[in-house]
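We begin with a single chain expressed as C-alpha cells, specifically the form predicted alone.
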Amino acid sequence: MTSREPSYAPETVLVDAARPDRSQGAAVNPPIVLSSTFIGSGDIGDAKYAYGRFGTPSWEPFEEALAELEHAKLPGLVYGSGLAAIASVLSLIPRGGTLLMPRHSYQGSLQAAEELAERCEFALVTVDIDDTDSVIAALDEVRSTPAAARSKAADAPDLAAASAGSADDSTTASAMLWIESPTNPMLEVADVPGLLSAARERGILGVVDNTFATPLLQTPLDHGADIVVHSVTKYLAGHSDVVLGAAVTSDENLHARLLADRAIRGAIAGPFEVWLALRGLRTLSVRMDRAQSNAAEIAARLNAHPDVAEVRYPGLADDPGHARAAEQMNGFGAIVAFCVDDAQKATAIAEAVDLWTPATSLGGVESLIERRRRHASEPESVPEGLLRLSVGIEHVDDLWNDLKAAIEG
C-alpha cells in the first residue's frame, strides 16, 4: 500500500484509501499486527521492519489514507496523542527562533508552546489570527528583528526573531506561523492561502491545525503549509473511544526529522488503536454531513434566543468569519460556540441538559457541551459565559429541545 495521487472524491478516498492488494480470499481490511520485533540480521538501516518504536506495519494504512486526503506526497506520520504530534512539530524550533501562534488556540498547544518556549529559549509571539494584517505584520518584524535581538519572551512581537530560511529551504528556518482555522473555542477564520503565502516569502515555516475542518472542509497543504496536524481523537476516528495525534508534509527533509523525532521520543501510538481510527475514518464523510447540519441548525435557533448573548458559527451570515469560511472552505464545520450572562449560568446550562454530554474534548458522534474557562489554562480572553459544543449525529429537534430547556431552566 502507497499514498497515490488523489483520483476520486474525498468521500470515496475515504472508503477506498489504503485497502490491501486485492487476491482472492484476500481480507477486506488491513490486519493488525500485534508484534513489537521483527526478525532480521543485516543493517538495522536497512530493514524496513526492524522494532515497534521505529515503524509497525499497522501503523501505515492509515497513515498513507490521511495523507491521500490531505493531499500529501509522503505518508503521514501518526502519534500517540495529539499534543505528542503538535511537541514534535514544535520540537522542529530551533533555539533562539520565534514561534507565532493564534492566541485563541487549542490550550494544549499554547501551554507546549509556552513551556518549550522557556525551555528552548524561542520567541512565543502571540496574534490574533483573523487579523490577517496585523499577521503579516508580525511576519514581517520576524523577518527584520536581527539575530541578537532574539528572546524566549512571549506576547511581545518587538522580541520576535529573524528567520534563517528562504522560501524553498523550510528545513532551515527558524521561525514558525501556526494556524488554526477555525480556532478553538472563538472560531476564529484565519486567510490560510494568504498567510500561508506570506510566511513561505518570509522563509517561515508554515503549519496548519486541521482538526476542526478535518481535510473534508480544507486541504492546507494546497495552499503551500509545510505541515499540518490533527488530534487523530477528533473527528477522524470519531468515536470517543482512542487517543492518538498525526503530521502530514510534503517535504522529504521536515518528514524525516519528525519521524526520527517520534522514534527518538517514543510519542508512538497502539497498533489497536491506529486500527480503531482508520475504521472511523470510513465514515467521517457521513458523520461530518450529518454533525455539520445540526450545527447549522443549532447555531441559527441560538442566534434567534433571547437569553443567548452571542453565537461564533462561520456558516452564520453575520459571523466575523462567514465571507472568509465560504470562500476557502468546503463546509463550516460541527462546532458552535454561544455565549451567556456569566460562568454561574453557562455552568447550570452544562449541568441541566440531559441529551447532550458536558465533557471537554469534541468530534465523537455524541454531543458535548462545555464552559470553556474552567480549564484554568483557557485565556483569559475567552468570555467566562462561552459554552463550546461539539454537536454530534442525533436528531437534530432532540438536541434543540434538550439545550433550549437547560437555557430556559
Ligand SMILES: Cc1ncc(COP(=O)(O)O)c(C=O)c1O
Given for the second form:
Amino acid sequence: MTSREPSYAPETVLVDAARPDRSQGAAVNPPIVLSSTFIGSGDIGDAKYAYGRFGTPSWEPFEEALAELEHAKLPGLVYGSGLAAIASVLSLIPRGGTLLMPRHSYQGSLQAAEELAERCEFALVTVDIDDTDSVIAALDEVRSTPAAARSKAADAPDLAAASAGSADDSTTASAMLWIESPTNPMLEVADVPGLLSAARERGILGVVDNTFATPLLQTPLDHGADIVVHSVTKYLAGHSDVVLGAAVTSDENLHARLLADRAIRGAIAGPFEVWLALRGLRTLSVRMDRAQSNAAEIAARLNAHPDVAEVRYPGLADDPGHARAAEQMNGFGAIVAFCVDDAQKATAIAEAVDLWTPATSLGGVESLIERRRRHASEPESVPEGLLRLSVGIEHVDDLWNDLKAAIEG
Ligand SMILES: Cc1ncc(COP(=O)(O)O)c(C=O)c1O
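Just the form predicted alone so far, so send over the form predicted in complex with the ligand.
Whole complex next, starting from this chain.
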C-alpha cells in the first residue's frame, strides 16, 4: 500500500489515491481487468492472483484508496454489497458469543443479525446507541455473564473467559459492539470514541458502520474501532448505479479471517462495479460539501414549518445529537428525517414531490425521499409518519420549493 510522506488532506487523497505508476504514455486511471482466472502452475497459495474469487487487480485500487481514507494499515476488502460485508463481519461472532447492536440500526443489518444469531447461536442484544450509560451497562453485563448463559444454545461453549480478555487479541473476543452513527433512519449520534474505548477495555470487538458519515466526517479506526464497514452503494460510489460494500481493518488476524470468509462464501464484487465506485469516490468531497449544505438548509426550513412535527438532523442546534456530532465529526452529513402527523400524510408527501425521487437508498447525487415504515421490517419505534431525506446536490431552492409544495399539498 502507498504510504505518503508528507500525508495529503482527505480531499486530495480522494483524487490522488491508487493511481497507476507514472510513465510516459501510461493510463491515468487503473484498468478494469476482466479475467476470472490467472496464469500459474506452482503452489496456488503463493500466487498473487490465481482465481477471481480470491482476488483480482480490479479490486485493489478501490481497496487501497478506502484504506487510506479510513486510516487503515491494511487494504480494505470490497464485497458484492454492504450487507455482504456486514454478514462477513457478523460471521466473526462465535457460537455462544454476543452481539450488541443499535435498536435503530439499518433494518437490513438488524435482520441479518437476527437471522445469524438464531442460526449461529449467539445472543443479540439491542441497545439505544445514543444512551452511553445504558450501552456501557450492557457491555458490563456481557463481560460479567458467562457466554453459555447468554446464548440460547444449551451446549454453547463457555467463552466468558475469552470475552474478559482484551480486544487487542481479536482471535479470542467473543462479543461485538456494533455502532452505527448517525443511525438510519433516526439520526441518533453515538459517543463513538467513548463506546469504542469502553468496548476495548472489556475485550469486546468494536465495529462501526460508517456509511452515513463516510471517512470524510469520521474515521472510527482512529478511535479504536476494530473494523469499519460501508455500504459503498451510498456516498462512496455516490451515483445510485452500483450495489457494493466494504470492510476495513488494521488488524492482521481479522483481515485474514474476513478475506477467507469472502473467498469461501463468494460474496465478491464485479470488476466494473468496483471501477465505478472508485470513479465516484474521486468526487466525494465536493458532493458531500454541497449535499451537507443543502441538508442543513432543508432541515432548518423544515424545522420552521408549521406542518412538520419534528426534524432529526444532527446539524440543528436543538437536535439531541448536535453537541456530540459537533465534537466528534467533521460535519453533520446529508441525511435528514422529519415527521408529519401520520403514515397517510407522509405517503402523500412522498407521492406529491416532483423533483425529489420517491425511492429507498441514499447517498447519490439526486435527492431521495422515503417513508421508512413502508418496510415491514422497520422497527415499530420508528414513527409511522417519518420521512427520510437523502439530500442531493441540486439547487437548494428547487429542492425546498418542491418539498414545501408537497407538504402543503
Ligand atoms: C447504514 C447502512 N448500512 C448498510 C446498508 C446495506 O448496504 P447495501 O444495500 O449496499 O447492501 C445500508 C443500506 O441501506 C445502510 O443504510
